[in-house]
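Just the one chain here, the form predicted on its own, laid out as structure tokens.
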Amino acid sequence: MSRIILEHVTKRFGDYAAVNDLSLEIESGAFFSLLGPSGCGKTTTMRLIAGLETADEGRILIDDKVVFDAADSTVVPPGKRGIGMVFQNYALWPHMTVRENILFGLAVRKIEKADQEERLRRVLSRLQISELVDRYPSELSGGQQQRIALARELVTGAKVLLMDEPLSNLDAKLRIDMRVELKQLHEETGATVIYVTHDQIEALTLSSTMAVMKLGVMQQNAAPSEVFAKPTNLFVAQFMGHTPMNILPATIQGNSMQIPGGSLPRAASSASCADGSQILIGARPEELLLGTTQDERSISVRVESILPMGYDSLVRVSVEGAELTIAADERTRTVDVGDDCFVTFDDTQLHCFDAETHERLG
């Protein structure tokens, strides 16, 4: 068991609450991501779990054992919490070889030499870095250094791994390769992983569960598919996705919604709204269709710019002072900058939010 529980945890720096009344449960063996923009509290949360920061309020349990409790001043030091940490900068000793870096923690714990060598052999084989064992960090690529940092924690047998944006220093292709490796590594070890990132794609592809944070407050905690498909509020909706969700104001009128440039059939999620209600509707760029034909779900727009991205293009259009971004198939796109055309909405894919609270409707 490596379950982690946070109960009403708060951490303040002066008058600023970096983490504010956070409660969550991370199941044993989960790959759990903390996602959000810079300053949202995700790294502070991870450091509180590790014991590198001390909370002002609340309680933290690891493996059903209390490691922090503000009520009775219980504070278990980091070295006794049974966790491993992988940092953004890898934190390898430059004067030590790969072998020495990996075995350093075991030597400090006075593990027998034969056990050290067996653990080293297994982790080198698992991460496919056996040929690097006698090199120094300065002789390694970024991806190789990342593997060494992972190996150093895995060799200790830690059942909980904390990773603070470990791929942010890698180039785009290597990040993709390392995502695959991290996912396979998690499946092989069964360790509980807490992964801090601001990259939505990393969180979506790696996580079994994830939490989105804003200004120290958890906004949503669910499976990645649910966070993407049913964002709990406007912040989560616009933060998730490769390209931000389009948001338009709408007014409920009978069975329709009046939006800039026209009207759309009323979305099912707005069923509780009275006539005249002001709401916000959201549609991801991939959920909109750009073309030259019109129907009851279309509005007339003008193309302002086109950003080719290979197979797709991001097409920016304007309508009555509002702007929309559409992901258009570059192989079949028939419009160009300056053209008047139509954007068609899929009413089954629309996301509706309260105009005042920004909470999801329906």
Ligand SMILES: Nc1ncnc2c1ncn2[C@@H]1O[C@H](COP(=O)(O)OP(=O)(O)OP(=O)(O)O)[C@@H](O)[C@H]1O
Second form
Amino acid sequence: MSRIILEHVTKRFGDYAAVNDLSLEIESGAFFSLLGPSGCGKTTTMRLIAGLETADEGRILIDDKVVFDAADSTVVPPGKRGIGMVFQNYALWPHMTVRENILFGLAVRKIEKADQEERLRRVLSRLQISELVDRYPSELSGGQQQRIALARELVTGAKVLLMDEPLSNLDAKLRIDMRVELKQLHEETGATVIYVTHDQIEALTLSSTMAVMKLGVMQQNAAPSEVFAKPTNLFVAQFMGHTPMNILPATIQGNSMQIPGGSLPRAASSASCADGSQILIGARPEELLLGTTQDERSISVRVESILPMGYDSLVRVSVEGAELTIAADERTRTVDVGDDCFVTFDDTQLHCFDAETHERLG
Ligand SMILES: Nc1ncnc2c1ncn2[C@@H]1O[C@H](COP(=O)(O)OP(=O)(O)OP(=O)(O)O)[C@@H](O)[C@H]1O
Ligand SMILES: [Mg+2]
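Give me the form predicted in complex with the ligand now, not the form predicted on its own.
Starting with the chain above, the whole complex follows.
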């Protein structure tokens, strides 16, 4: 069991709280992703869990054991937390072979020679890197180095693996291969993985749970499908997804919502809003339909630009000073730049947000 608990953890650099009152429970065996823009506190959170950074406030528990407590100055050193770490720059020792790099941590821990060899054999075969064992890091591709860095942590038997953007140095194809491998590896080892990424698709495909951070503050912590389907506020809504969610101002009027270019039937999630109130509605580019027929869920727009992307294209349209992006299927697209046409909303999919607090409604 390797459950990780953070209770009201705050870390300041000068006056700035890089991690601000963070409370989090990561289940044993979870694949937990931390997501958010540059500087939001992802690496700092990892370093706090690993013990490479000391928090100013709060408590951290691993396996129900307190490894950090600001109140009574408990600080368990990094080497005693049972954690393995893989970072973006793999930091393999350049003067050591793959074998030496992998065994280094075991020798330091004074593991018996026979046990070392057995662990090495197992990890090499699991990661399919047996043939690389005598090479030096400079003789390996980025993906191979990545696997060695992983092997080096797995071989210690760490039950918690912290990975800070481990795939960001790899090319697009290798990233996808490594994603698949990471997922398998996680299933095989049962380790608790905490994974930091900029890449929300990576987070969506790999994680069992994920948290989105902004300026040191956690915004949402839930299953990826939930974060995607029910973003808790405007920030999360616009952060998740291939192309940012479209946001339009709307005014509640009886059973309808006035938006630029027309009106829509009132979305169910706006039920609590008083008549005349202003809200923001959100629709992902994939949730909008572009066409030449009008109904009570559509508004008339003009096509401004088209960005082909293979099967789909991103079509930008304008309406009364507002802009919308629609993901249109290239095989059935009938409109072109300069055309007047209609965008149809799916009112069952609409996201509604408070215009002032930007919190999700409904
Ligand atoms: N040692 C430090 N001294 C001062 N400020 C720091 C230190 N480490 C981090 N910070 C600041 O804390 C904030 C969070 O940094 P952190 O490295 O955790 O961000 P991040 O989410 O990992 O970003 P990125 O995606 O760019 O890696 C940033 O504003 C950063 O400048
Ligand atoms: Mg970072």
